[in-house]
Every structure is written in structure tokens, then in C-alpha cells.
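One chain is shown next in C-alpha cells, namely the form predicted on its own.
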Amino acid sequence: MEPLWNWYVEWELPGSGHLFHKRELICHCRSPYQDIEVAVLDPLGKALILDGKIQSAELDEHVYHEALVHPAMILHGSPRRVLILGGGEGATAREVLRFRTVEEVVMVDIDREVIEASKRYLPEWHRGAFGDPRLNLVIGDGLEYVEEASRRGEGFDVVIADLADPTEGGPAYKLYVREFYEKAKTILRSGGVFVTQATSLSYDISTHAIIRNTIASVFKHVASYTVFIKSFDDEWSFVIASDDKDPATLTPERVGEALPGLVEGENRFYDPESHARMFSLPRYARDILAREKRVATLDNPVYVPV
């Protein structure tokens, strides 16, 4: 039997987790904010790991990033200016920049070391996005950027929150509360769309439900959707919201009609059939979402269980 140090173990809850064989360590460093590791894991391929949590992997990063980006961009219809909060690998920016209408992408990430590691070791993720003249990369705090953009009267067509999960004492939990969503809403132009990753639907659906409720307390139209991510060993969730555009109008037929005209190149995951599956939640999930009434605020935030 191989020694334990040849295996990467990730705990999901105090009583459960999953493991992958660690074939090669490519990079390991520490930034002021987190532990950064790039490793080759079987069967996931190359993977970015932050503070012991897989962020994305070669096997299926395209599933996560297409799922996060494409529904919101298509729902808007003709996004020209897009804000990305987080997304250090550059893959979220890659997907946004594939949309023909996009003129500017502002990407705000707090950790320069993650970006530098991604530029060097994860070219399959960003595919040159960091060098695209339409990308304005800002090293800084996403919450502070949104607050300053609101004061300046800036406007975006789509805001994408590709953030770490809300953990107690972590840097991201303040971006999962009503006060943040209210501020984010102020920088959306007419017809604007907001989307965020919204944690696991399998291990702690109540966290997703609270995030959804919180966003629904700010925006008129809200929808949850999910996709299975093998590298997370999990059904992962997202929340999409808008005051002007109802996600219920984004039918598979509309997705099929929009994709060829809006997006450069072929998707590897997202298409009309994938869209229909993503937005069809199982009954148990719908029941829990209907029962959960809590809303996250700065005084009473939501945290994922660790």
C-alpha cells in the first residue's frame, strides 16, 4: 500500500471527505492570504488547490466555468462590460472574453500569487486571457472594489462572483450577505445580471438556500442551478439574479439560438440539453429551498460547515 503522503485528502464535513492519488507536485507556496498548490491528481489531471481545497482541475474546469459564465451572459443578451470578482485561474475571464459583444472585463482578485502561479502553471485554464487587451486586472479586495465602483457611479452589464466559499474567519464571507448584494446591485446597468457560485448542494444544501434567500431579498428574479463537478465530488450550485431579466425565460431553445451568434468557438459542456439539466433541481432540493427562510447579513452571516 502506498504511503498516505502520496494521496491528497479533502474533508467536506467533519465526518466525510474524498481522496485522490497525488502523482506530481508542480508548485507549492504560501501567499499572505492562503496556501497555494498546483499538483497532478489521478484521475483529475492538473489541479489548483487553495488551503487544502480543490478549486478547479484539468478534467472538468470547463464544466464549472462554462456553467458559471454562460447562463448569465446569455440571459443579458449583449453584455459589453463585465465584472469578475475572484477567478484567479483566469478561466472565468477566458469564458467571458469568448463573448463577441464584450468590450471590457474588470477582474478583481486579492491574491497576486495565485494569479502568477496560474499564469505560469495553468495555461490550459486562462489560454491567454491575461494578455487580452480587453481585460483590466485589479489586484485588490472585491468588496472594496464594488463599494468604490458604486461611489464612482460605474456600471456593469454582468457581475460574476467566482469566490471562495464563505468560511468563518475567511476573506469571502462578507460577499455572501445582503449588504454586499445590495451594493452589487447598484453597479448593474439596466438589464444587468448577477451570478455567483453558491457552494455544495450535496453536503450542506441549507447554506445554498440561505445564499439564494439573501439574493432574493435584493433582486426581483432569482434562480438556483447546479452541475456535478467530479473534481469536487459534488453537485455544485449557483445563483443567478436580475431585476429586469427573469432566468425562467432562458429556455433551452433560447440558449441554442443564442450560442452561435454570441460565443466564439465551440463549448465543451454548456448547450441546450446541459442547460435544461442544470436548471432542473430534484424534488428534495426544491422542498428544502421552499422551507428555508433565513437571510445572511453582516450581523448574522452564513458559513459553510468545516
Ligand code: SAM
Second form
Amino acid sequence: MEPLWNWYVEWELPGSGHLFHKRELICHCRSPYQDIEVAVLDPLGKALILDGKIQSAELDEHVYHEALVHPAMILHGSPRRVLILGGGEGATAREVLRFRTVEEVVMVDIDREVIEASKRYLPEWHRGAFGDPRLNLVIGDGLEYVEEASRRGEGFDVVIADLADPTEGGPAYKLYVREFYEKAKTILRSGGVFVTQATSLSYDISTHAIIRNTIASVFKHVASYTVFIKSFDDEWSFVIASDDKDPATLTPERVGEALPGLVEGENRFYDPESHARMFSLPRYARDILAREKRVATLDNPVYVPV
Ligand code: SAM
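Which structure goes with the form predicted together with the ligand, now that we have seen the form predicted on its own?
Expanding to the full complex; the earlier chain stays at the top.
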């Protein structure tokens, strides 16, 4: 038996977690915001780990990032100006920049050290996105950026929240509450679409249900969708919302028609069939979502259990 320090445990709930063999530690540091680690884990390959939580891994980062970006961009139809909140690895920006209509991407991440580690150790993720002249990288708090953009009267076609999970005392929980979603709505142009990663569907479905319900209290149209991510050992969830465009109108046929014209190159994951599966939730989940009444606010935020 190898020593325990060669194993990486990620806690899901106080009483359970999952275990990966740590083949190599590439870097480990602590920024003012979080603990940052890049390591090679079996069988995931290279992985970015923040505060003990895997953010994405070589094996399936394309699944997570295509799932986060493509439905919102296609639902919009011709996004020109896009805001990314978080997304430190640069892979969300990479996917957005593949859309031919995109003229400007503003990416706001709070942690310069995550960006520096990603630029240096995760080139397979960003693939040159940080050097694209259409990308405007801002180091700062996403909440403050959205408040200032709202005061300046700025507008975006798509706003993508690729943030760390809402953990108590962590840097991102204030971006999962109603006050934030209300502000984010003010910077959406007409026809604008908002999308966020919305934590695990199975470690604790109520966290997802509260996030969705909170977004539904602000936007007219809202939908939950999920995708299996091996690196998270789970069905991962997202919420897409808009006042003008109903995600229910985004059929697999529409996805199939739009993809070739809108996106440069071939997707590895997202296509009409994947879309149909992503937007088809199991019965128990639909029942829980329908029953959820709680809304997260600054006074009463939602936190993931660990
Ligand atoms: N895939 C991820 C997940 O499942 O949790 C999210 C990935 S991305 C690396 C998360 C990023 O959010 C990090 O780079 C972190 O620095 C950034 N972040 C956290 N809080 C933030 C905030 N308040 N404003 C902007 N960026 C933030």
C-alpha cells in the first residue's frame, strides 16, 4: 500500500468523498483568496484544484467548458460582447472565442495567481486564448465589476458565471444570491442570456435547487441542465436564463443547424444528441426542483455542504 500522501481525497459531503491517486504535484501555493494546486491525478491527468476542490481536469475539461458555454451562446444566436466571471483556466474564454460573431470578451477573475498558474501549467486548457486580441482580462471581483458595469450602463449579449462553488467564507458565494442576479440582469442587452455553473446535482441537490429558484425569481425563462463529469464523479449542473429567449425553444434540431455556422472547428462533446441528454432531467430531480421555494439572498446565502 502506498503512503496516504500519494492520494488525493476530495470531500463531497462531511461523510463522503472520492479518491484519486496523485502521480505528481506540479505546483502548490496559497493566494490571498484560495489554496491553489496543479497536480496529475490518476485517471484524470492534470487537474486544477482550488481549496481542495477539482475545478477541471485534462480528461474531461472539454465536456464541462463546452456544456457551460455553447447552449447560452447558441440560444442568443449572434453574441458579439460576452462577459465571463471567473473561468481562471482560460478554457471558458477559449470556447467563447471559437464563436465567429464574438468581437469582445471581458473575463473577470479575482485571483491573479490562478491566472498565472493556468497560463504556465495549463496550456491545453487556454490554447492561446489569453493572447487573443478580443480578450480583455480584468483581475478583480466579479460582483464589483458587474456593479460598476451596471453604473456605467454597459451591455453584454451573454454573461457566463464560471465561478468556484459557493462556500462559506469563500470568494464566490455573493455571486449566487438574488441581489447579484438582479445586477447581472441590468447589464444584459436585449435578447441577452445568463448562464452559471450551479454545483452538483447529486451530492446535495438542494444547493442546485436554491440557485435555480433564485435565478427564476429574477428572470422570466430559466432551465436547469446537467452533464456527467468524471473528474467531479458526478452529474454537474448549470442554470441558463433570459428574459427574452426561452431555453425550451433550443431544440436539438436548432443546435444542429446553428453549430456549423457559429462555431470555428469541431466540438468534442456538445452536439444535438448531447444537448437532448443535458436538458432531460430525471423525474426525482424535476420533482425536487418543482417543490423548492427557498431563494438565496445576501442575508441568507446558499452554501455547498463542504
Ligand atoms: N469549473 C469550476 C467549478 O466547477 O467550480 C469553476 C472553475 S474556475 C477555475 C473558478 C474561478 O472563479 C477561479 O479562477 C476563481 O479565482 C474565480 N473566482 C472565485 N470567486 C470570484 C469572484 N468573486 N470574482 C471573480 N472570480 C472569482
